[in-house]
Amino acid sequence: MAENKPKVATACMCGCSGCHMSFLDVDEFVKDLAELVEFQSSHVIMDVKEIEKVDIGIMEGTITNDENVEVAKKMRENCDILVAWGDCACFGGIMTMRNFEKVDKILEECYLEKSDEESVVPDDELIPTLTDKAKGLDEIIDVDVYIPGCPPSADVIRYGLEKLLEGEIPKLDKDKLRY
């Protein structure tokens, strides 16, 4: 791979992946993109989770857990531009109407007063601890570039990129946005 090539990190937070999925519909454009940038991880191209130093980092998805909040940040600290992708990144989006009762009531109420049978709320180092209220990204690290839509089209998606790779911002207006 060349040297010069810009490199490229994606992770997804808690939501339906997709942002990626309508990432793998520019169906060519993937392969050229491959050809220009250097990816060094998506969880939809690779089994890569470690954040290396990156030219653009794309994150889609709510943060709504601790786990989500760390990877955020390391994303920002790794990345010189970071962009939303989709709404539940740029807005918080769907994962947002959580943020209505307390964790602990949400969480009683699925495990506890649904169930069918007896049940506990789990509660395991290794399950992620939730945050208070589900946010954009934007309430957690300094997002650089907003690509909204649910999810972006994979116009929008390719339009984006290819400005980025131009070396400019994206500019969305009121023919490419879709919600």
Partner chain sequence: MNTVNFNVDGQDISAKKGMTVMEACEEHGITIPKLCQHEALENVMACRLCSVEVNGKQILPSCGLQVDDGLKIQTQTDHLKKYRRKILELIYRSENHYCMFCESDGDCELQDLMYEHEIDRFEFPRMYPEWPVDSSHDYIIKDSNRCIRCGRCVRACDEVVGNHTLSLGGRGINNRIIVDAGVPLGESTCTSCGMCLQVCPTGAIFSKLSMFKGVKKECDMTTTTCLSCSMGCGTNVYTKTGHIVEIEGADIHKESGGQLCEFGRFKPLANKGERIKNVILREDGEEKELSLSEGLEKASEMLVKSYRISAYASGDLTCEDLDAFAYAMRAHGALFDVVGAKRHRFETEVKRRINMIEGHFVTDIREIMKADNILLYDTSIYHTHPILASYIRRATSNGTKLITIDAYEDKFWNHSDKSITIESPKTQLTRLVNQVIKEGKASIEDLSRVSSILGGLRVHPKDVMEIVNLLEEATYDIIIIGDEIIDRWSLRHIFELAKLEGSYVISLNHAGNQYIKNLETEGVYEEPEVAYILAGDEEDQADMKELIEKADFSIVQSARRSELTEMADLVIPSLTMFEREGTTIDINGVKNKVERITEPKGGIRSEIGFFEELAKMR
The other form holds:
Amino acid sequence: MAENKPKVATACMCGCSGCHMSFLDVDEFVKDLAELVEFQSSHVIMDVKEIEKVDIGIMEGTITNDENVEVAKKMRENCDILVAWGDCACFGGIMTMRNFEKVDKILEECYLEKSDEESVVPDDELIPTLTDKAKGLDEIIDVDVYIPGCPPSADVIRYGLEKLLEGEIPKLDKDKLRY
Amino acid sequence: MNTVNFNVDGQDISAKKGMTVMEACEEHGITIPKLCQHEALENVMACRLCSVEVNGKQILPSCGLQVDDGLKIQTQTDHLKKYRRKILELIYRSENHYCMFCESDGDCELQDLMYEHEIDRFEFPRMYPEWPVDSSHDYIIKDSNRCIRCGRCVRACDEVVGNHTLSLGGRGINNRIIVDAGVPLGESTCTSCGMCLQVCPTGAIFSKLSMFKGVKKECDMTTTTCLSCSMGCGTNVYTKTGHIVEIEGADIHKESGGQLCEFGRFKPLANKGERIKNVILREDGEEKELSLSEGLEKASEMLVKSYRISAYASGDLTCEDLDAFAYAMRAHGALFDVVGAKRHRFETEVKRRINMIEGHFVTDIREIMKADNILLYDTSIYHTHPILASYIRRATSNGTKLITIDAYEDKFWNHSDKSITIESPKTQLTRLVNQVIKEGKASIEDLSRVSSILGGLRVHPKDVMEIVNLLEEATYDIIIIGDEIIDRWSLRHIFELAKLEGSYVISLNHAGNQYIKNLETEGVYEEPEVAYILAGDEEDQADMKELIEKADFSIVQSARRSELTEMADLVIPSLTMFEREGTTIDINGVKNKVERITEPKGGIRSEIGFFEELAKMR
Amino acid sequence: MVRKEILICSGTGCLSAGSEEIEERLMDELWKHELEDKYPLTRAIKRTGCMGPCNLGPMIIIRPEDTFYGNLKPADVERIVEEHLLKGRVVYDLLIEDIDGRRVEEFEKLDFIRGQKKVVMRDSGDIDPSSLEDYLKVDGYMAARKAIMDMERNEIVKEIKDSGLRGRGGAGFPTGLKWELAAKEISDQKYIVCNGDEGDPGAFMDRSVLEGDPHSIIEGMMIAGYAVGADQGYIYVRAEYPLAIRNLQKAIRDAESEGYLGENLFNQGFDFNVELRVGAGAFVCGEETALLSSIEGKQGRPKYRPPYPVQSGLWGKPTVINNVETFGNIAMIIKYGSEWFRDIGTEGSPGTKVFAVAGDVENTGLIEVAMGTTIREMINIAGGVADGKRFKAVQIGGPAGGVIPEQYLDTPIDYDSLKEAGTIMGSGGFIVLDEDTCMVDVAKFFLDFTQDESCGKCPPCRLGTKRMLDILDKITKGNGEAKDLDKLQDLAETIQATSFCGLGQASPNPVLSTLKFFRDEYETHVHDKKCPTGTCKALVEAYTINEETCVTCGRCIEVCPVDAISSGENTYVIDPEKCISCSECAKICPVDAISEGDEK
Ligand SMILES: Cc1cc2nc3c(=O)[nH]c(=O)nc-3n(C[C@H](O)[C@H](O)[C@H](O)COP(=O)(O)O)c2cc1C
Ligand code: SF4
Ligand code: SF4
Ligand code: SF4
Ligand code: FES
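What about the form predicted together with its partner chain, after the form predicted on its own?
Below: every chain and molecule of the assembly, starting with the one above.
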């Protein structure tokens, strides 16, 4: 039995980790879940960052820079079912507020216009470059399951996971769906 | 036969002929998705979401389709659902719908439909329209980027308000709401009624005063009556944790359409004056704060020792408040008057003198929309009685002729067929009209005679003839007299004209509560020893100020600090319109309930109790 | 000697080709040879409406011998006058070469004309449209006289019903039935409206009739007015048709002053007046309810039907609205009877249809044929595919129509057969496409038109067509994905089913029909990122010249049809932006220095 447990990985892109927090609100279900699945990596509950082959990949957060793109693609390659958690991953979320202005303009405003004189726009190759627009996951990779909400409630998260473990693709009805 | 029988989703239904399929379905609890249809507005069948399958072949919008015998309607086929989803997604993804940071999140008909159709993913990328957001208006923000082009606002402005400020212009994806000839809303012909934002299904038009204060669905809602003028509009007031979030019109039916005006919808929320929590006494150039009972003491002391007392109340109070105030003041031997009552007294006097019967007075102001001809004296009602003004505009859109007579600029200039500007006394003109009606047209043909009689004649005989002709052509004419006409001569001539022509009359006054017509009022001492003014919400009534200036000692009871309270010797806290409770009488003579919406936040809980006490302290 | 007449085509096409200059030259020449008495200007030189073969303009016909000279240059006029008019000798080398290379003398013998059957275009090109007298000479207003003096109202309706005439505005609704419905309505006021909005890109049938034979339309409307009991008519013409407007204005004025319009016509107590309304030219204003709103002075947006215009049209009164060409048939049916009309055309679609033939054919212009003529025959009338290219498809029906590929070339042109073949008759657009045409591009062209013309009222049309266009754009730019074709299909279905008016409902048709017949072409675009015809710029791999091999002979420069090649230092260079990958340069290069690709 143990070796057949489905493997799960979760990852957070540009987001507040609120969806993961909300997930922790499922309370004792976490315990059940730990029995039922094997967490391969998850930044909230373990230290492993590298994504390996898993059955279910869960992603939170918006794609806003090239690192996010890379992580998303890696997750897609390594999982069978990809779940987008929360409004950010599903549709872009709060980060899309920046989509009404050009990236350069925003950086200038943040780092030059609205800050003290010495400030510069950060420009280091270690810092990931921003994408032209903040994007939902499916603008980059295929997504199988959408659990929107900001954050999705623990009940909705639990429902989604339960369905997945039953081998079904969960679909949120109108009472569970919130943008 | 006036009913037809047909079938919806396998269920046999009968409905009145002339109904739309959508209406009939709603009556039977079958809901069909919709965005452009609105019960107060004409159907334009724009959004296509209500499409249903008819007799197994055609797909037609149910909001436009009339019921008919034998129709077989399907409202929920797989095809229909697919189409609706597609349309919803097209709308959602083509405009900037980011519910997360939208004012309407939670109160949005588009969002509700998105949930209902379980749309959790999108096929089309966002389009990022970049229409400039219009925030030029004092109360309203218009964001075309969230506009779904349902045209409700346009129809509301057109059909309900009769104002035609908004229109839809531009082809294809450039189609959008245009204000007048493309000006910002704040510089337009908009009357600030807010009808557009009440009907807007999305977050494309919203109120600056209500934005981000709360989701209406999660608020408590109380239906009450607006006290600001005598139209007696029903309002739905939404509150959350004791604060007012938004005010909406309550009577959403085809005639008033749930209309409110600036005074009903926005002004009460825009009120910025500081609440008065304590009694303020100004003595020897010093300002002292007193407790309420100390204030009561001081007031009674002043009343008891004075002989000439003038008591003057705002007209925007409940019947009960007015009664209590009148009783207390009479107990102290004061002369008592209410805003607007003077005009009513004049009217009563004139009516008695010329034997004018009550039958001449319109009992339902919506009759305006049925008149052939409207003769309007004093166009300032455009601002003082906006709802009534909207009925006049709507009437003119449907062909009613409008003659306006005003001493100043005609506020109805783009609606009136004949606009006459004449300085007071307007009586000249009306008298001539009456003369022609009585003595025949010949009486005015002799121009020189007429002008010599009147000396400096300011009336053009042509104007007189035009009015006479219009009145004679019409079979149903209504004369509306604005509240600024307060000379008895004018009233007398106008009433005479109504008698001669068999016209109906609507006579307006300043009071919000027409209970003043039942109250005994007598006019006040012009130079009293003590002036006691119950202002309530009222902030700058000229005659209140005048009275304070002339009084030796003035008491002002007001909810907020205002120019009035700054002038007074003694300031006593009062209630706002939303803290009052009781009844009010509207212009049609109907008694409406006034509900307490918020708990009193000023320095007084019950005004009535206060006056009862005061009455006892003789 | 028989009096000669010189007819000079003055339709919009010929005017822009320079017919006025030819006319001036002609007058100069006649003056020079002192022929002004023999050929007085007002008698012998006649400005006519469109003669049909528009790409042969400027053109003249000399009567009575019916000699036709086309593609005239001002210099040719002198010879025509000296040779033909003075010496009676045909100027052989100015005659038009027909398809087989033979020079044809007589207009009627032109292949282009022989295959046609002229009913609606009967007078256009034959009479002076600005002359009521001319119209009367060809029995003008005789049909109206007959109808009003000798026929009962219901007889007229019956005659039109029996004729089987169907509306030429696009939908093909039986005209007789429409009139019958309007006649039955009881009302103090009814109206007749002529729809001359003609918005299809490239269509000019209605314009030509209005320009070339305005009285025939007035006559048709008058008969309709009498039949249904209407005394007021409106002709709605788009503002882009100034000549039609001028000719109509004159026709209305003349008819009024000569008693063919006004009160008590033919002393039968029947009044009829016509007013001209000029529209701003939005495509959707051609839709009948939008057009009526526009006449009423409101915004031209479609309204919900029912009520149909025959019940509640202009200002809420029963209104018959018909297309220009529909009205153009009426006088002929009344004159010759419904039997005669039924003999032309097919059982289900009697009569003729005028097409504006355009695209890759030898002769473009107006062609009126009997219904039932096959598409192949039509193309032959137009002289076949131009430049000996292979036929690929024909687009019929304008933005609401579709394409018909080679295997359907023998489809007869009538309402039902075209529908079966997946397109519609439409108002008469007929665009022949040769092998070099990219079908995705064709679909994009029409969709671009409709999405731009959408009035914006309903989301499926306003946004759906925009999304379809975006997808096509993506495909032609080489970013197409497999699921895009399904998305197109899905969107198309929703738009068709749920759009408010005909514009929206029909807008996906060009995409659907190209997708149906040329799916492989779409797939090549999507999967192989190639445009087989080289039309889609982004997908074309430009040709390049190998610097080492090039001997700078310069032959490639000469053959390049788009001037993409310029001379560099010791080689020639192809501008990849301009190159359309036609391969002409590669073919001609003597040293094989040019090849496809390498650089994009
Ligand atoms: C988008 C749209 C555009 C149309 N444009 C024209 C037009 O330009 N000319 C025309 O005669 N009919 C046009 N029609 C058809 C008219 O609505 C109407 O059917 C026609 O004028 C009726 O005349 P008929 O019965 O003689 O064809 C259009 C229809 C649609 C939906
Ligand atoms: S208008 Fe409605 S659907 Fe659009 S963003 Fe706002 S809440 Fe969401
Ligand atoms: S602003 Fe609102 S009411 Fe007006 S058309 Fe747009 S969505 Fe409809
Ligand atoms: S289908 Fe298009 S043109 Fe017709 S009403 Fe809808 S948006 Fe307007
Ligand atoms: S509700 Fe019927 S079309 Fe919009």
